[in-house]
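Listed next as structure tokens is one chain, alone, in the form predicted alone.
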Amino acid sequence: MESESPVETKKSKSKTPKKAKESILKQKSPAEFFAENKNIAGFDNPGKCLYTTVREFVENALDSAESISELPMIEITIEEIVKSKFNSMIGLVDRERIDEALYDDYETAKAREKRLAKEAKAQEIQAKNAALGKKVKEHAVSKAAKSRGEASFYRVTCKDNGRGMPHDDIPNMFGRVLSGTKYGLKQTRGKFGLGAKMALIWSKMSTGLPIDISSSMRGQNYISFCRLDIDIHRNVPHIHLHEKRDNKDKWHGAEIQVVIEGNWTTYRSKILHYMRQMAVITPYSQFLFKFVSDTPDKNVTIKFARRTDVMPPVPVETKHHPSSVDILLIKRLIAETSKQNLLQFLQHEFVNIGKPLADRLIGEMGPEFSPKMAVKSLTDQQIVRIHQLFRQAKFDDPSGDCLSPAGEYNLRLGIIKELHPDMVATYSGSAQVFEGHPFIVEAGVSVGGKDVKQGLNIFRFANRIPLLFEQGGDVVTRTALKRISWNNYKINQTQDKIGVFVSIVSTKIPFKGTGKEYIGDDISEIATAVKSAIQQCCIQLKSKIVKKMQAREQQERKRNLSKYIPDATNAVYDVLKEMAKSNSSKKKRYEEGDADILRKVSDHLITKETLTEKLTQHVEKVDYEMALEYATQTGVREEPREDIYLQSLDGKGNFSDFHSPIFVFRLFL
């Protein structure tokens, strides 16, 4: 009986249900949420993480520059660390492997046996091609199994001419997720207001490395030097070095550094492409962008010129449209209001409601209202009273004054600047209304140009900023791909080069997805603005084209009449000079008239150059008239007038701007 009893104490706790474990309440703090669901903001891979951080740091730096008024010089530099040189930096020694065995990329002798025999026999077949001429494509170097753990490290560096930070504010500013100073209703580049705190919390999860911020503003004699991570998990700046520094230069502006693991091979074309962009919507800025790498011929620098001065204007922050606002969204205007009864309330918080609509407003909320009641007394029915009544009633659409587009000019001058097109034309609508959001589409379409493939090549941008991925289901890809009909423009959608730019700015973008790089197909406002944008560009260019077309016609016409002309000279000459004789000898008696030509003839008066400058005259009056009648019938009429603007004077400078879509004549006064 002893020896049993063990094993039936075993069965029997084998049997027994482990008790689950009690449900614990867990909170995370914003920092720790977008560092476990790092894709929402970009930071899919280490190569598009690279690809977000210069983004990030490029966008803040114009935005920094443009808050001035401060023609934006940027320098972007990417750095590539070696393995080597980044242990060195966190203090860590490389050590030799021991159990090769273990790591990823051992490869077997038998392995690495039949890697080197299809090598072998892919190097023979290459020289067979070449003493047969035949072309020959390069041979894949194989990949040498690079370890997983085998990462790459960049510090990327980016430095402006901007408005700089306050030095008490930058811990907050780096160091804390959801804290920041761009929000508030109005036009703004960025997506999440995460900005560079999210390439923070990257160094921080692939490299454990700070991020340096140097920064100092107009005026300043000192320059704020900080160094800092951000604590994930409360979601707090923790600083390293905090101090100031003497600023000799008296320079303003701020400049970012910070190491971060990614793929500069994977994301190079996109990184330029997406500088190229940014180039083309903002002309009045100058960017520097540097590959740095230990092998020379890696090394990338690319200038892109700044080609005008003239900026836009800077955004304003709006109030909010009563058709676009919700439950929450009152209760915190409420809470935040400096207003002391409902009527004020009403007038000043929102657009587009003055006293007599107010008043209005409110006696068709009901008896229970009125417009001296205290706007914080009322309750929860009250609130979705009024949020009833706003999504019902009818109000002005907002004005898009607080926009900030880009601009005919601007954006005509990038396209030229970095395409060089054959044509462009250019269009700005007036502003449009969606859910209560004001927006503005501006378009462009190019044809010809530099480094442009044939078809269809689509350039979107939504508040200034380009979108480059995602492109299948956006609103301007599907409209230039499927509602365009570009054979009545005079255009071949598969031939010709043909470069689409739409830029869309909004209080509100409303992007699709996670990722928010695409503006969806399905609200109806946005996609017949866009329509219709790429229409009236084309509608310029067919005018264009058809003039080519026109004079293109005219050349092959004079070159055929033109060519004929010796010949037909002869032959009338000849004719003439029998006429002149028969004329003289008095055999055939003609005219008074013609009888004076003969004599002419006779006299050598009338020669053979003679008959080849009139007949060459004829030919250029029958020309003209030919093209002024196929001009009529096809409607081609001269240009219109372009409208020319006049910025009201702001007493800030001493010259004034006359804007017109394809140039600004600036007046010194």
Second form
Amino acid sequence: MESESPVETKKSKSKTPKKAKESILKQKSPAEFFAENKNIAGFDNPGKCLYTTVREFVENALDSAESISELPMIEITIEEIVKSKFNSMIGLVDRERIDEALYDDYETAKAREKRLAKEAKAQEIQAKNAALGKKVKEHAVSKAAKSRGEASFYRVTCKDNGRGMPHDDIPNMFGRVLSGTKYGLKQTRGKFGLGAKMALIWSKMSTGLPIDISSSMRGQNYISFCRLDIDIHRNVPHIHLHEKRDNKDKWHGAEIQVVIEGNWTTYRSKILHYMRQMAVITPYSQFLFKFVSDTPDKNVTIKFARRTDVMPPVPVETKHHPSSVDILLIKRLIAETSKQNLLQFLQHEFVNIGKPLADRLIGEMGPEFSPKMAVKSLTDQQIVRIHQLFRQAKFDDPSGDCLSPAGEYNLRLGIIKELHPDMVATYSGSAQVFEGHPFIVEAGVSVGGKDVKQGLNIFRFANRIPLLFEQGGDVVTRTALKRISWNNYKINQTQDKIGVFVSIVSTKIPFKGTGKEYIGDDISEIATAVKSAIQQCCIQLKSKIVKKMQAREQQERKRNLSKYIPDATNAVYDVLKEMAKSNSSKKKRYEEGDADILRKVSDHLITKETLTEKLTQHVEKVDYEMALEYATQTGVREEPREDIYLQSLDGKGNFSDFHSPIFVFRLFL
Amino acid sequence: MADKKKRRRPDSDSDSASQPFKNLLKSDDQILQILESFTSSFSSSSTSKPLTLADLALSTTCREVSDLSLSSVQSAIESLVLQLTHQILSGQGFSFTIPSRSSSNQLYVPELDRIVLKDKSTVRPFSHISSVRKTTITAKILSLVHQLCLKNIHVTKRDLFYTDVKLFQDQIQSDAVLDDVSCMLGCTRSSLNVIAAEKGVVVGRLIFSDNGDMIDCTKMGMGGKAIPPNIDRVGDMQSDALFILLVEKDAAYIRLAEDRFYNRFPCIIVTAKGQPDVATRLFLRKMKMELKLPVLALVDSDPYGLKILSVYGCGSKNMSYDSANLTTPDIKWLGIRPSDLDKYKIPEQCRLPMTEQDIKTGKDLLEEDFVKKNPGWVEELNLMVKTKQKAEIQALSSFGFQYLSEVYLPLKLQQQDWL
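Okay, that's the form predicted alone, but what's the structure of the form predicted in complex with the partner chain?
Complete assembly follows, chain above in first position.
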């Protein structure tokens, strides 16, 4: 998150030389910067804005609930607002068009003629098809093309049961960009820590309507209600209403409501995918997703039910690893540290530097360094020297203790819950390191399931949030497509319904591109970890698949054997017939037993049918014997069943969880 | 034939700069003298009768097939089919016992200098899901070959495949079973009256009869004479050549044929255009045995070149059951050898880097007994794997298209530079 401020300064610097003459040095507020470059935060177009708004709200809600170890329960509602309703909301009178030709979507006489001709033709074809009994495809009634002015508006509401916010902090938490609680080195969701603020900026840009926030914290007997918007130029909140209301239900959490321009039609599937994948990675949370509009058949209500009450631990904040810091960061740490001398600074502000190592490092820095020197008095050159040494020296790898992976147990439950696959395997790798940041790769591979298309279905997660865009260049996609030989695991890459789930958590996910939507394929540490995690899953699946294939072979053996009986008997009989001919014409002499057979062949006592019959009997006998053998070997065994999840009535029990990759043992005290 | 030597000596002073080592060349007469003395010493030394498995007392542990007459093939099939019929009628289904042709069942016999098949067999029962297909195909092929015997005709492997495309699915399967059948019946594939489409060609100082017609291979135009698929109809070989030149690639063959290399240095030039087929291998063996000429091989400097050379020399694993008839002993590796790359200063841009697969093949070859027995080959192969460079025969074209026929080969012959 520390990268934000440099970006901004660079921007203002680069602007100056362009307007070389008589330019006034302008200051840009962070809010202004993000308003102008909203694509950085995923607000590219109205459709994406709607998607990103939903996702920012959902992720904030999850973070909030997880931070107080409360099982998340989140309701998201998207309400479509038609133009007339929107106008009345903002008190604008709906006006009829008077000068039709003024508008962009005005249809000229010529265009109208063309359109009517086209429609007539389409109808003709349809009638023809109907007459021929072909399946009539619902002909999309060509809607009048949406003009630029015809924006759609949506009210997005997100309610959670999280921590809530202190009454007085609410305006600053929403009305000031680049202020937040999530800065620091730890595994976090979210992309820039902009959260709901970007949604607010976008609502201000597209509708001008303020944001409504209700919030209450645990044990608070009132609900804070706040309606505010943001003063983009000054980057300060502009409060419309800020009051305390009754909290009859003892509710805690937050409810945020914002009205923005969006596009449901084009981003419907993305938003639903996002919700589904979120449900996969967080099976301990419950989502209620609703889309409400005036046309009832477009409405969507999906409930993603909770499947477990085991949550991954809250990620803890960690100190920086010496090999991951840059000069700027060292300076900031020096400015912020409470430690007096260099030795203490090294020892306490970084991981994996103990006292002996700190001493050795200081000795290596040069004669002008000493353990007791005041850390705040370090010169720029000296800081560069420290940085150089950090780059070159060997440190132990950071441990993955600060990370909070989804856990194999949860990943597995999530996959089962949302995809209902025939088979699933999961694997959790050990922590590894890239550029001083620890990361953990977890993977799941499923075969079969409902609503899964044939071939590879890839689900990517970074720090426990789904990644939906820019799939092509992502390390997971490329690994699954190119570096896994599915055939080796008896999985058919094109025919089977394969689900590949890879979740990577790290204190710093090395995203590529501005959108932070994918992880590049050029980091060999991550690529290797992803590959081996997927392979581990495949190995687990292989034995299951082989067993299944054996079972299928059992069922189909008789059919497969019988299929070849005609060909085999034909071949044998053809030769016998020829031999019988030469036997009867005395061309050749055969031994007595053989001659006997050949005579029977010529007398039609042994025919093709005789051979077929005998061979069929034999096949049946063999099939019976082998089926018996198979049954005695494997035993009569039913597929293990997945237990259903029953939510415990008394959630406040005093217990501790013991985690293992495949189960969780809960001890009630 | 010997008088028709077309001497096309180019002007030796004009292009010696662009064709290095040309000045080292002695006159053709001198080279011919060297060759003649070599050939005469060669033919006198190779008069001894070749060893057989029986000589080594290996005939019990190793399997070998022989040429069988059509009628004996027919009776072999008939007795097998009667056996099957008995089995079926007694309600036991049926099965074949087929000699295994897997690589674990192969043995390189240094005394014979070829690969032979050991005696391991596999049972192929009809009533097993994994073998039912192959068993059916085997029965079908047997019945087809039986027909061929009755009618006394030859068909190609392709013909055989097309008799029941639905069952065979692709030609690889019917071809493999055909080898199984000849192995099972103990006869050569040619005895089954099934031939492969002709692939090899021969040109040069050779006269032979093909199905009764006399063929003069100096008068076959540029393309040469296609090697007939039925070796049993080839006979009466005569030649005044000093050696047989075995060429891996068609391109090099065309170069030599067009330049009428065989007139400058009397020789017979043969190619199978890549991996050799059975007909070419049989033909080469026949030439070598009847004419008693040394065989010099010109192959690419890569692992596959050496592999092809080894197939001519020691046989392929796939057809090791018939290696006695298919292999030609004592083939000399003339070029292009890895050491030639530097010796003949082949420019860098004409050499190719070896791929991972190439290097692996090269290392695997080093483990093979038929390579190990020849220290010179091991050295060359080691050099190839070490430098990780390969070159095709065509790399010599960087000194001019005719460098191969005008400088490289004569020089090699003059220096007797073969392994």
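What you see is a predicted model, and the numbers here were worked out from it, not measured in a lab. Residue numbers count along the first chain shown, from 1. So that the term is clear: the rigid core is the largest set of C-alpha atoms that superpose within 1.5 Å between two forms.
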Legend entry - Large Cα move at Glu36 between the two forms, threshold 2 Å, rigid core: no
Legend entry - C-alpha of Lys48 off by 2 Å or more between the two forms on rigid core: no
Inset, instruction - Classify Ala571 as shifted (yes) or not shifted (no) between the two forms, where shifted means its C-alpha moves by 2 Å or more with the rigid core superposed. - result: yes
